[in-house]
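What follows is a single chain, given as structure tokens, in the form predicted alone.
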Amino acid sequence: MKQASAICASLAETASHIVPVLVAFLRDEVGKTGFHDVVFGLSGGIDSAVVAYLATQAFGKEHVHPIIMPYKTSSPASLADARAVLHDLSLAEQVIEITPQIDAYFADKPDASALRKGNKMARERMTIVYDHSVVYHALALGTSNKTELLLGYGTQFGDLASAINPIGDLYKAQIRAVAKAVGVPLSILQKAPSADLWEDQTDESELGFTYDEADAILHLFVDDRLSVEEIVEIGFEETLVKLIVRRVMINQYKRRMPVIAKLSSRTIGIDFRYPRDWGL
């Protein structure tokens, strides 16, 4: 679709010069908490690769701790791509297999769906990241982009969890531009996006639409604040626009801290809200 391609090209252009901003953001936000190191999962995909490059620029390789966490059905190419990032940035390699604990959990659940298994893998990986945040006295970095966060395309308390997310306001089209700017390996830039939760899984086949279509519609709806009707008038297919907008709405709960029932005059998250560096 020409409209989607044009909007994504414009988004990419706006993101091509923001690497220094994101590096400064990481230094500032991590520093505010009193931490000096960061830890995150490195999948071999473009999002976590971008985070690895940004974090290394921000803190230096000795303070950056990526963890590769494959399952037995994970693509060998993903492991190779993750290692290419480590090699390019001179980062230490740490691979932790999640196959034993995942298979042990599902041993008596032979009918478990791919969704259940995928969610379990995502949460297992994040428990490993947070465990190692103690080992390294490090903050957990998020690797979910704006497209994923708006669509709810991620596992709550799994890959959506983090202390700080440097790429959460970048659409997928913008992630690609930043990836090129920081020097992410070509093999990662060119491959189809995938959470690699099961064999031959790709994001776009699971979503039912392309990232370019999602980025364009989300940008018009969220950033430009156009209505569904106005987006359709531009030339986007009505069914697709309604599908994407509905996903944004029904997945709002994933983008919020747990909702607390208000019983007092000052309730956490409602009346009692301070910045993360309050008191430091």
The other form holds:
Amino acid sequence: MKQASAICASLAETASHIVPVLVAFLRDEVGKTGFHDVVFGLSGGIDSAVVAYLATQAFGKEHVHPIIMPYKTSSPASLADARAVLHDLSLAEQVIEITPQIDAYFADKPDASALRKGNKMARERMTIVYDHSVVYHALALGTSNKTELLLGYGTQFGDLASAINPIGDLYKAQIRAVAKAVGVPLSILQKAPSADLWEDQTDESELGFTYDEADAILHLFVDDRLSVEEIVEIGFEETLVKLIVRRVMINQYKRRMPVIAKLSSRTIGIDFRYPRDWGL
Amino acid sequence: MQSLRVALAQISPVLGDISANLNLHLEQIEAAKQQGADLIIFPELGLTGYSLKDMALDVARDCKHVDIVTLLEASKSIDIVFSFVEESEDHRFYTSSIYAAKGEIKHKHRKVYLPTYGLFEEGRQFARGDDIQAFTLDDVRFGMMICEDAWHPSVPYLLSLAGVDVMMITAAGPGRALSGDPNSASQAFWERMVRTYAQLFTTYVIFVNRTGFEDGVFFFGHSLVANPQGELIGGVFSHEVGLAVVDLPMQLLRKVRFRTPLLRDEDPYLTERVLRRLTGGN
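Would you mind generating the form predicted together with the partner chain now that we have the form predicted alone?
What follows is the whole complex; the chain from before opens it.
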């Protein structure tokens, strides 16, 4: 729809000069933890590709440790695209198949849903990333964008986990702008985004709306603080606006610490208030 | 004084680590001295870092504390403006900036306007300053503001009526980098504001902002100086750490105020009358 693409074009424009700030962010926030290296999952998609480019600019290739973690149903194109990123940035290749452990776990659970399998795979991958944070003495970088984080389109303690996330305040349309700016390969820029948790999955078919629609509605709701009625007046379909706003609300838990029963005068997450950078 | 040589110390303080920041201050002071600066200015909460939350209690210092005395001692060879969490005798906590010279506190400004909205929560920890005063040193009349103070035009207006030649704004200004421009939207606004104040109040305006990141928040730097004609005459024009040394020829004030006598024509009595009416007085 016209409004959505116009809003996304303008969103993309705002991100046109953001790369130096993101590189400085990575150096500053990673550097002060005492780490010099970073580790993250490289899927072959646009988000982790952007993180790979930013991290390489920030730390240099010898300090960047992407891990490719395919399952047997993962698309061969994803693997090829991830390799194209490694090649372009001269990063070392590390592939860790997750098929054996996933299949072993589900061997006696033949009725497990695609959701359960998808979640399990996302969490398996994140345990591997965190395991390698010890191997490389590296901090785990997040690769979730603002659209996914707001929609809750990700697995808690799986792909949503990280120590530091350079792209979490960028909508998908802005990620595309940054991807172009840093030189992410065209094959990645042009393909349909996919979590690649099962064959032929695409994000947009699973979500039931396009990223452009989601970005535009989220931007109007979150950043411009328009009400559902005001967004509908602009020309967006009411059911869709309500669906997206509802998703933002019910997935708030994925963006917060667990709720703790408050008993004392200083409770973690409530009134024990320190910056995350405390003591760094 | 013919000309004032000012060093703008655009630093990235370590959050909550006063000893590291004190060393950083002393290094910058040494560098400024080597460049012949009369005065070095540090950003808001340069001694402590900004996003303190509950740490404010731990890093608060009274003016007799050895950390503060160390900087007063350093001011025997160069004037220094520095900023920290000041604890008063009755245990109120202020965001303060001190002008130190010849080993003494010459002036102290306690931040009046404490932003408590959006990402800001200063009103939770800090007490509000309750005065705005100019002060004179070596024939130069100064006024100080801290960050949000400058977003209230009454503050520079009062300083202007008090006759200041140089307004100093120390800041911990976060940037909204998604502006579609190499500079953040906040940076563009601050630059406009500093230049506008300089031109309207026909004074020098010095803006010293910090840089670096705290919990993901980006401080945009871009410390700068505008002359009484509203022109930029120096600064650190990036979000990198830097020290800019800028000369402020005082003669220019004389010429500009003769040519554009806004200060001469300003009518504080009219302002006072209307203010009294607006605030319910007679």
